[in-house]
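Only one chain is shown below, in structure tokens, and it's the form predicted on its own.
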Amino acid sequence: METFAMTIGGQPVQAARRFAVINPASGKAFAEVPAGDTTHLEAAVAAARAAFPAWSRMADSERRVLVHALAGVLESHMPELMLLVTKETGKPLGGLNGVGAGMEVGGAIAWTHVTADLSLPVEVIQDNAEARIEVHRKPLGVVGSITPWNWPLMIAIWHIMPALRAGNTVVLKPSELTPAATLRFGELAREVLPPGVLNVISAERDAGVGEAMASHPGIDKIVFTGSTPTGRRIMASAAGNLKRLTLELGGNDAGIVLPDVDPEEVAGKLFGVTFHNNGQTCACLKRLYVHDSLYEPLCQELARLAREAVVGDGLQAETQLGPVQNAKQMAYVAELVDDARARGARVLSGGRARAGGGYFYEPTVLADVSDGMRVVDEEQFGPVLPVIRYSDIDEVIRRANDNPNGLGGSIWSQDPGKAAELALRLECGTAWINEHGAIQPDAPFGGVKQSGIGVEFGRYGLEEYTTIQTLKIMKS
């Protein structure tokens, strides 16, 4: 069994009991972590507290290279968090597409070292004979980091180095469903950051960790990626002190395929950017607009695809799908599919858990599915894909955005200025042609209506971590 421990004030620390972390590939459980509570949290603030003075006035440049720093952490350990992602979440080692735990990691890795590189200059809003006027973004003090189950690792790293390199110190509190990896890169940081500058514990879901983070007085911003449900009841427990916020949230992205496609060509594309990591991506493509004309083939071509995807151990070579994270995901799963097929859904793939041990659930396609059915008004959140027909170009624009979330969106089509005009239409906060859900370091990616607040990534993500100071100095 394995046993990592919290990090903060630099120093190990466990607590007076532990809780198991299951390996959703067998539903057994391979490692065990600190059942942190209220009183590491406090511990934790007052590190990272003490810890900001020092951290905000170091000099630009020395921040930048510890940053660096820990990305080579990441990368001289990656095979040890690969094999960590693997058995925490059940994404394979390699995956679909090459979307896995490697990518994961690599991603971490690419992100960290793109983040260090930012600065945000000085800028100068009036310099004459009368007075100069100076913008500077200043550091906010401590930010409270909540992460998720489906890329912890990541998305971890996507929270903590933005934060870091604009002069914030961090305390982070990862899923107590995929805690390993991430407490893993909270000992190694150990090596590169002074004390209290990140701090990371974990708890368990009914210890009131979270909660407590998103009320405390100590904590300035709060960052959290997760359910819009959980994203509203952070804001409102972060009125207490005004927290600054970073909230990504809930997806149910729609793609629409326009009649210029070819169906063949386009399957193996679709099928990709909505399946990997089981759809257990905020920005998978979650409900497929698809044209009359070329309904039936592409339903059919994504069915095949389905039933040849290679699913089992993400340990395995040859394994593209792995598990459904936890018993209760797959369990949502089920209800919704057997709520489409009980509403005369076809299930052309899939529909099914697989028998035995783990989490595991078949790649699924629907067809003859509706708006109003669950499965296309929910978000999945996992290998589900509703595929709904439609005939008007306008009509299928107000329907994908008739939805309460608003994070991504695609057009599919041989016309890359058509599609693009269409794309403008969608009420999300990034639009594709062609692709979906590809994300990168150096460009803005958030969420608008229930999706969230704030963006994540490059320049205007690094100035979510900051606040504005404007410095007039008379001349005269």
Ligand code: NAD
The other form holds:
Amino acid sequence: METFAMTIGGQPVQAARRFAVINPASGKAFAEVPAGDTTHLEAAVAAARAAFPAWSRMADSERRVLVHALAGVLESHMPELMLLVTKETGKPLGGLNGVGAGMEVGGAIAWTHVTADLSLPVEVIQDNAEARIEVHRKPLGVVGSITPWNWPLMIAIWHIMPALRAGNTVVLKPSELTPAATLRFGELAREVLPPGVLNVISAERDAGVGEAMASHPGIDKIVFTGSTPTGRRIMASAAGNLKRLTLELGGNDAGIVLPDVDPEEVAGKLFGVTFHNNGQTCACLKRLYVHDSLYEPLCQELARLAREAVVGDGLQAETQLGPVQNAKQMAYVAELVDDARARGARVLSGGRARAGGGYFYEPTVLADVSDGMRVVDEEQFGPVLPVIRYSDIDEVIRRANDNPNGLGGSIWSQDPGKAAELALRLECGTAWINEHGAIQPDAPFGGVKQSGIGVEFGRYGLEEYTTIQTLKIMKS
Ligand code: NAD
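Next up, the form predicted together with nicotinamide-adenine-dinucleotide, please; the one we just looked at was the form predicted on its own.
Everything in the complex follows now, all chains and molecules, and the chain you saw is the first one.
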């Protein structure tokens, strides 16, 4: 059984007890991690506060070098980290269209390098005979990071790197379902960072560590990626010291296929952006609206691709789709599909769990579904695509927007100009044309409505880890 330590003040820390990390491909434990509690949180916050003055005053160029060095640590441990990610999330090493553990660790490396090279130059907004006014970006202090189970290492990196780059120190708590790769990264980062700059603590859900972070007076900002209900609770708990918040929450992204596309040509791409990582990505396509004129052929093509997808243990090279990450999530996915079936949906592929060990659910394409069914209105976060028929474009834009979520959306068409006009009418943080969910480290990404607050990535994302100080120097 593999074991990992927490990292507090640059030291490995164990707790009185450990808890098991389950491999969803087998349903069995493969690792044990410390069952931390609020005393570990107190120690981690104290260490982060103690490290903040020196880290924030360090020359910017030196911090840049150290963030690049963290990318180097990820690079030199890539195979080990990929194995951990596959074992704890179930996602394949390679995966459908290359979306798997290799992409997770590779993405973590790329994001780290790009973030290291970002800078926060002083902005001069007035410089005349009367005065010079400069706008400075200063770090906030201690950033608390809380991460989910779907892309645990990559999302941890998305939180840690801009926080450190801007001069903050960090206390991070990974999901109790997927703490292994993140704890391992914390161990590796000790070789690079001064003690206390990055602290990683693991805890079971009922230990209340996430809640304690959200309300902790020694934490200045929370960056949280996870579900919308948890985001709401964090926002309420954060009010005590007016914490800054970046919340990346749930999505229920709509894709709209216009009548001018060739169903056979577009099906492969649509299948990939829906089913990669088994649909367990915030910005996967989750509701597909297809024009009446090509509804049936596109549904059939998507169902064929779903039947042909290779589902299995992510450690096997040929696997495209792994298991659902946990038993509770699989039960939820099954509940939504059963509800749709009972309400008249046509199950064109899948529609059931696979017998044997692990949390495997067959890739499922549902036709004859409509808004008002749970599988359309709620975020399924699993290998299920509801395909909804439409005939009028204004009506379908209204239906796509008629949802509390607003993370991403897409339009599929041979006419990019017309598609872009429609995309700008979608209520979402990112809109894609003939693509969905494609993110990159220099373009801002975040949700509107109940999909979140704030953005990540690039200059806009980095600024979220800072506060503005205006400096006015009188000249006369
Ligand atoms: P979750 O909300 O159940 O848990 C996320 C984290 O919050 C875990 O670390 C958990 O321990 C912690 N937590 C739980 N209750 C808490 C509380 N009261 N206070 C503080 N922390 C608490 O989410 P999940 O099931 O792990 O992740 C799946 C969800 O994440 C989906 O809705 C998905 O869309 C969303 N997600 C969003 C993005 C994005 O960028 N918008 C990215 C990935 C995932």
